[in-house]
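So this first bit is one chain, no partners, the form predicted alone, shown in structure tokens.
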Amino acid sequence: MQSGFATKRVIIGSDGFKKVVDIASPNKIGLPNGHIDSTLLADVSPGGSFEVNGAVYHVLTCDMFDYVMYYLKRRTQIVYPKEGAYILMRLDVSPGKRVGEAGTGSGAFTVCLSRAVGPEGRVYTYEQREEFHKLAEKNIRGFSEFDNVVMRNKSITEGIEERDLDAFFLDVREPWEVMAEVRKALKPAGHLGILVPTANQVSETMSSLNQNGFYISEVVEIMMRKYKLVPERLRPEDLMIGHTGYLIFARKLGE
């Protein structure tokens, strides 16, 4: 797979301006006070700068956070970075692991899993809706460094094809309906992570986990408060993203 992230750049300017662009596509890139041709931008080294109509802009390489938050096209709710990093640790995702996911949505967390398991690992991701499957495929190709993602356009209610997975992540409307299928796909003591938006879904999911032979290790909600980037007047941002979801973590018991 051609690594798409290598052609992405972050342009930053005054007053908090930030824009993620793809220098591989010939086009004029709009800026607050003008534009720059993508071919000219490609000649600016990462960390360097350019000037347009008296305004100075700096150029950075695109990292995963900026790709997910400022470039990735989305038609679904995504797993935010504040949850994503914690999920990776709680599921013990590392290079070489085989990890399952459902549903793919816009593919934001899939690219995180892809990087975490590395070139020797595999991510098997399931998405029932064809329009989301196609969008996620485009997003994943646009950033993934490794050719390690297997995409399946089907619901896991029809069955999970893989077995002995190290971990599985569920972001579906009714996770309790597919718990038996997930159990069959996981290896003994395998990790399971689940994201749901409402408290009643947490209760229903926990009951299903208990009935299907899982050890529930944690239920958690992650909050994050950003600060204004003004050294002389350091204080929190006026607005913040509050609740985005509840996380449930469990381990498979028995064979």
The other form holds:
There are 4 protein chains.
Amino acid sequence: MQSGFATKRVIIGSDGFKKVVDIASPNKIGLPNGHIDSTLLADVSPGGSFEVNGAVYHVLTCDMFDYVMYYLKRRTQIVYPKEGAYILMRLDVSPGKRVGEAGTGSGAFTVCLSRAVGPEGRVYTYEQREEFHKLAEKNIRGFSEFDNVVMRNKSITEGIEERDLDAFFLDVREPWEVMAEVRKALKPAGHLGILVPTANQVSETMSSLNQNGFYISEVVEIMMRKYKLVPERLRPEDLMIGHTGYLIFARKLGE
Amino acid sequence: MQSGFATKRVIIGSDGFKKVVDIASPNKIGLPNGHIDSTLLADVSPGGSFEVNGAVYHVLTCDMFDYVMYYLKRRTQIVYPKEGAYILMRLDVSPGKRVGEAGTGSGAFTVCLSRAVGPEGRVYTYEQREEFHKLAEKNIRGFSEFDNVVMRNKSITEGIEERDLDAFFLDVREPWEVMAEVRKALKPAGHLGILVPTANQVSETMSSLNQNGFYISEVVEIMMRKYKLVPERLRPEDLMIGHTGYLIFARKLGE
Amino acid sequence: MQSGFATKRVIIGSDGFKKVVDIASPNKIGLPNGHIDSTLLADVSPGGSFEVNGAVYHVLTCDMFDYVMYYLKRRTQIVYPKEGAYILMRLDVSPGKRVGEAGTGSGAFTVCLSRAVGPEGRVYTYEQREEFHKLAEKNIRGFSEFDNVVMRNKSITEGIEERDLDAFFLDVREPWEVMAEVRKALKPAGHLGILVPTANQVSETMSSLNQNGFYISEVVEIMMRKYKLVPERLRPEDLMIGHTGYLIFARKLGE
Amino acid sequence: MQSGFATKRVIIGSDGFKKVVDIASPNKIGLPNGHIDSTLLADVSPGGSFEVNGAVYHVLTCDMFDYVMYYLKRRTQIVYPKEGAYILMRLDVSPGKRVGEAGTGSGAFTVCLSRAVGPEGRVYTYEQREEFHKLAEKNIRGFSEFDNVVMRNKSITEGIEERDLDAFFLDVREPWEVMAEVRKALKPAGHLGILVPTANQVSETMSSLNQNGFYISEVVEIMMRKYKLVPERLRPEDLMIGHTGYLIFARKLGE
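Please supply the corresponding structure for the form predicted in complex with another copy of the chain (the preceding block corresponds to the form predicted alone).
Complete assembly follows, chain above in first position.
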């Protein structure tokens, strides 16, 4: 199975220019000071460079971070790599595991899950709205490196079909409405991760977890502070992301 | 291959009590209000509970986070999960990749790398000091889920034996001293991640990266803000980790 | 009026040793490697130093920050300088203003208010519990530089005696219970500042402000990141204060 | 002395609209859905409201925060209130004190200093560039509430004229170049505050302080996390200020 990563490249220019492009489909690629044919780009080996009107551009292979941040088509708020990476760690996702997700959204995190469970694992992802389901399907089919994602175009309020899942990730507006369903789908001591944007939702979700036989292991925010890339004048960037969401992690108690 | 996770359990008590124990070796396990035999614990199924002197304790399987934070024997500063998770993401570590690391330290991050590259991948880890090498060996052999780690008890200043590595992670005092070696070991466009504790090291490392033909993609700090687990009085914990280290990410340019 | 600052000194030693002492009352002052008589200390001019068993100590005058952080007797959570400074700015406290406060607590912030309104201003501070009122009285009488503080040992739920105050600072458990009272005490467009520790209180306080004819201008947390004092290894301290409280600022609308 | 605050008003509209205007000079004031004559605005008492094309606007008196953030003409980076408030606290600025400042910049912090030292205090502020000096003069003369600011259009590398100052605030590119001068101007145990934007400057400034007989009391960054003003969906704003500067505080040792 050929992943979409193989035919994507990152173009790096001066002043922080960065663009992810497809070298498989012939088209003109816009640059700050001109353009280049995608077919010419295919001849530049990764790490190499090309010149357009006197300006040098570097070409890199496209990684998961580049894909999610700069290429993936999105019509929803997505799970960003800074949260996504930590969620993978806290849900103990690893090769061979079976994990669930709702909602799929644009599929950004689904692709990360697919990679982390590897060829022997399975990802079951639920999305109620057909338009998001279809967009995510395109994103996932185009980039998953393993044929391990099962997509369901339905809300988990109608039930989760799987049982004994190792982990579940919830990114829905009212997690408390589906807590009992999620509990049924998880194996004993299974991992649950939840992302909500507001403090009020955190409180309500925590209460629901306590009532539904979960052990809450952590509630956390992740803040990233990026620095300007000038070694002799090292300083954080003027603006930073102040908030994406609160993360709640829990384990299923009881049988 | 049976990983050490299978025989470890997390005991959860009230007031935040948490302890990771080995149910394979018979011993008395201390609790806030008494103790329990590890052999009795083996009879409690994951998610289940037991009672000691009227207090209820829950039993969970041990995950990677629990292992690194509560069980791993350490004699060095370790890479914490909050940084470790993001490093895995930014180095694009995934099943089947070949990655390098120096130094091994206590092996906390090596185990994470081992898991992320899966059974088909390889981790090459270097540690100069024999005492750390041996401690790490015990930690890694006991917990790696895949037989995919090659440990070398030498400094990479003496050379890195591998070539065409997908990624390399550097956690050494003077990254600029080994930059040329690391460059040789990486494949074109390969990923490099570096962890340093001080701002002065960040500046010097960035200059060295620029001089050695790397593209610096990000310099970043990760701050985690944990909340107290009381839904009706939601508030961050009084104390938080203020600093563990600065993360620098780069890609190899040129052939 | 002689303030308590005149007879206090800060002793600075190596390894971050810092202590605020009273040179007016004769006593032995403990040091890391011995002790010194407070009367001898009175002979050291500010900025000067003394030696005890070969170790050098520096002597400084005591400022407001030193007093609040290292000397003031406290039996309550206090308003820390990082929040206190910003509250003074946001409440537009300046020489000649008349401001109210409830509760007094240990009086740490009352002393700051007293200083900021100067000799022509007035601070009216309410504290329900007699033990805190008495402790605060000692702290305030001992350190206020101006005779401008009126202390009332009563809850503002029984009413605020003043009218047309320029600003009011609320540090009570249920700000929504006293919002109407505070509104009556403020002049038109007057400033209100509120400190609460939990997110749930923030929501309830904001709703109450909206219902009581206030314009909410800002809800904010202040995080301070301190650095270790080693120029060649510049890095933040390992631990930082993760949370003291949420600050809410509002202006009175109407009339 | 009539301060400029008396003739300024803050107009508050829906969706976060906020504008500071001058009611003394007749002009048309633009609003999101129309405009209003400044002379009509003068008739609205503070706290009151007016209507334009069906939309309600509230009118408030202008405070120091509003002035610095929304009105002051700036041609330089200014000291923001979040840092300014803490600097005032750490420099122990209070009524009657004599304090120095370099450079004046746009005068934003000079006005804060003027207010804090009150009618009996003095502020001596130095600015080398004539254009900034003149702009600051206009800002300061227009808003200072007390006639207590002495402005000098010269660099302090040419010397500071004052002696025995209680405190000095340095906001210059190379603080280490003027450290000896500042030292001469301060009284024994006097307070020094320094603002620099980069980590490299922090290291160099700290070394200079150590060499020039200062005790470094604190190096710190202040991060403000603002919340959206919606009580039922409490969450931080999406973007926050990631960095304005590092603050360094010191005391003069020796005679």
